[in-house]
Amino acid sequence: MCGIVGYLGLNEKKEILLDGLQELEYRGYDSAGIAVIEGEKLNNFKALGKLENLREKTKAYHTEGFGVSIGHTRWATHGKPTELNAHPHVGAYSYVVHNGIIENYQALKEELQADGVKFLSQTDTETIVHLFEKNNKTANTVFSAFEETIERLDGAYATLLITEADADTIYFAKNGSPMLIGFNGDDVYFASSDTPIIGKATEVYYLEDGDYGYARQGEVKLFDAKGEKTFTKQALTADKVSAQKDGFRFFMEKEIYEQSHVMGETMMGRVLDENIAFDELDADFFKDIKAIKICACGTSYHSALTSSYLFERLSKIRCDIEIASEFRYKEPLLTDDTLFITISQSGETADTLEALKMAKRAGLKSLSICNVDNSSIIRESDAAILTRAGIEKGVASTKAFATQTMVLWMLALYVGQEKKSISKEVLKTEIEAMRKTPKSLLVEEKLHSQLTRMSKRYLHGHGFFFIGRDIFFPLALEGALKRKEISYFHAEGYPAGEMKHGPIALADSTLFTIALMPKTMHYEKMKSNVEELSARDATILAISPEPFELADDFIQTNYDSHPMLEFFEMMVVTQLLALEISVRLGNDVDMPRNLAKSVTVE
């Protein structure tokens, strides 16, 4: 969830750390601060809140010359959001950032504090400042006192640490938490992610678990637990049009109108005339494979439930879908023939990536579907099938669901062809419909006005319903999902089926029920759900292509030929609808509060 960037170089240290974290924003962060070494003189600022905060506090402050220079945006896990509690933190004369969680902080922390350490703050972070201060005392170089500091720290973590004891290098550790060095001539930059180095640095090494090392000017060394290693740098790409508005309110906005060009990427070179093709996957890699589990969280949970519907009908294989946090701790009964498939957006979730981490030690085979390349899951994963979504910077998610969605209908379809439990002809029609779906994404205009018009009938009642059936129940989840995160109303998603089961109890005008009623999919029979609905008063909006005449609000829809084309366009309108409602409520629907986008810690 926090941002890292650091900087060493002769350039304007405090604009390239600020412009960094800027890109890092859509993570979601309750406080910022960055911490510059010029001529072993240190200078160090930090602000609550939005970035726009630390930019005032800065507005007076240049560097010039040669520096290092490191900057944080902190979510918080240990500490309140404080000044405090915000990064770098400081110790005697050295700071340090840090993403993720140093598990043994507080027995590290009583160790420091028997020695006469005062601490500040009540993070886990600030452990690592003073433990290293402690260790410097009695190493024989600064770097050998980091090396027993990064020997200490047990959990997750991504570090940078900068001291007046060596006043030209940045100490970087990684373990579990994602970070990467970006190279420009003698120039050296740190960041969590490309998006902050993108038109900066040219080259970029993605930092391995139990990389650690230093950095001088025109240097970089490199260790792991084996000693010194050598690293290949890689292109970066200079393309930065994808992480901006073009023209849009906001990223969300942007990302919902984005999803049929994303969604031609998605599919190109995979989907065939007459087959599916992923050149991600060895031809045998199917082989022995008699079932699927999935392992996600959140939005990825949502699209692989949709998922099991489709392996199961369309591939004929058992399919088993997991929520990660919960997976963790159960002990789970994993046997080798089966597939074990994580999905993750950012590709570094933490308690999606524990779950990998278990099953490869249980002997699984290991697929992670994901949106960014050279990722934690991505480089743990026995195979990886990238989404091709492009940037996400809204951190609730819209295109990232949508691509996740279609990567696996696409895998269904795929494993039926290896196992040839699909025939032809039903092959064949899937396709089709697959070749349509970027129409089926599209978003009219008149469609976004109706629903900015009706936006402002739904901003009250006591809850929302947003129910389905079969793939439409997971949509109806994802709908609920969305309306929750941007508009801070309560919703639930639910199998239509189930409203009688309790639920409907809650029934009266006040209740708003946005009801998916697809024409290819148990449409009478959510008719007649919806039906009882209605007789008890609730409000109902139907999204459909058949007109509902007990829809208090109706969304016609275009597609009925196929059930997948029907479920884009509803979730297209379940994307502007949570959207509009959260403009009209005044929220900032991009960055929403409590949330953030890449959730790194469990």
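We call the rigid core the largest set of C-alpha positions that still match within 1.5 Å between the two forms. Positions refer to the first chain, counted from 1. These figures come from a predicted structure and were not determined experimentally. Compared with the form predicted together with fructose -6-phosphate (F6R):
- Once both forms are fitted on their rigid core, the CA atom of residue 107 lies 2 Å or more apart between these two forms.
- With the core held fixed between these two forms, residue 122 has its Cα displaced by at least 2 Å.
- Once both forms are fitted on their rigid core, the CA atom of residue 178 lies 2 Å or more apart between these two forms.
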The other form holds:
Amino acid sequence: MCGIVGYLGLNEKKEILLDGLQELEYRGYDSAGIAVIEGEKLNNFKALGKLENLREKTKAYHTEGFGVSIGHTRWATHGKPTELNAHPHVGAYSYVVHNGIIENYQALKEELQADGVKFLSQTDTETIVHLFEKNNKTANTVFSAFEETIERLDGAYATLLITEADADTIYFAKNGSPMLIGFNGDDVYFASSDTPIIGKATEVYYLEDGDYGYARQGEVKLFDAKGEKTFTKQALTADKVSAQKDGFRFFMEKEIYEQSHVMGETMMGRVLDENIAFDELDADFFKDIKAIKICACGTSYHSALTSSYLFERLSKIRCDIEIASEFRYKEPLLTDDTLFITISQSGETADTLEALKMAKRAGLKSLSICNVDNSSIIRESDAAILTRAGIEKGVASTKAFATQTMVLWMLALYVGQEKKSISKEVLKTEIEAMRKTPKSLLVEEKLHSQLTRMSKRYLHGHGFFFIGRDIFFPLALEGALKRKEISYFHAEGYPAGEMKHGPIALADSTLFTIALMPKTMHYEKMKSNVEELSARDATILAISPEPFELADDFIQTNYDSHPMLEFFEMMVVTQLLALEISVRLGNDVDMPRNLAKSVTVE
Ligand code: F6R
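Can I have the other form now, the form predicted together with fructose -6-phosphate (F6R), not the form predicted on its own?
Below, the chain from earlier opens the complete complex, with every other chain and molecule after it.
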């Protein structure tokens, strides 16, 4: 969750880097840094925290004439947010910036340390620069030293390297993390997304996985596993806002489409072949813990509720969930064998933060699951796990919910693993399913256009009931919340089996029921509940892999092997449905009325 900018040419490099990083700052603001080589002169600046700190630090610095330069804004993954861990990372005569995670960095680091290399930071990135300088001692050319370096890296990366050994060149490589090259005459730009170079470069080439090469003034050479590669540049848009939305109409839409990708980032380095790893947690973090209590608000509360099923089922640990604003005033009984977990996208929600403070006062150990590093909730907690969803701009939360739920699922397995309450077989099956999650979050064009067409039938009615059982009940709550937030219609999430205890009295043809009917979980029971509603003339939209003859509308999902895969697929359906209804109603999708992205008041 970081940002990269690079520039090679005659213009003022510091300003290009800082302006570009400003566009990417939302990707991470633990620290930022730049490195510039002009002729023989090498300059490097780093600052902790927001980019304005780096601006302040470089106030008196200006570049002149031709040079190469790289910059980075960081969202900590390996190693704490400190100045030493800030990029660019330095070797003896080279600098590197990197996005992503080098999965085999530990092995590479040990190998380099055995050769006497001293590491300054705790990052995976630093291995790249030392490995490059090691290879450069024996390689025929600087480029082949870079090539040999890239060949040894496992994991996802986008990286830029500059070196005094070849002072007018930028070396680059991309695998799994985004990077592009911008062109304007002899000037060459690099960035991890196109916003930093809009208005500067006129043409662009979006690097593909496995691409690497080098850039010199007026010359860019590109290679992949097959050798040198020809590439076609395309015109770069001049419209910044639409570029930030990557061509989507709304941030919410972009964020729904991003879920598949960010889920990969959430799992990276944590979902291993046979176990779950959280570098953030000490080995004995769960030692004296006998129960879990989770507090959150809104969408984050729904991910918590989902996890209560997973914790008890998979890790065999008692798990209670509380709405933070209720918890604060109920005079709860708290015991210090309970782990207090808070979940928050923003990390600033007042009710959640206050609940956390209460739990701490009662002597409970705390863990936060959060999307914004250095936020108040993270700072207040004993430990924190970042969801790595990237900034969420749409007020209606989507990818934050998906990644929170994933972290909680991973945590449920982790607790089971640590407490030896989960069998190897179950762990294996869960991990296999987890790895399929990014696929289940891909948005198919056919599905999206079906929902666009269908949305016209959901612009009226006296109520919308989203119903589900088990983990699909919290998903129903979340589906209804999305519907309420951006279409301003009354909607409720309800446990399907509970409808007959009251709400069924509302059933008529303008009561819309959105039924979540997974095939891997309680299908027959769910079917009976929906039949009861259909018999009372309610209009049914069924979401299921299994065709359902009583459905007035039907969205067919895939036959998946695991309930969580069905969960994520159905989540996308409910998000897109809410979006398309809101679009038809002409509402402000990204900034719905009366709401705010971060609720810092009680
Ligand atoms: C709904 C939504 C809100 C938030 C809630 C908590 O789409 O975004 O319900 O989930 O305000 O916010 P965080 O997660 O920032 O604590």
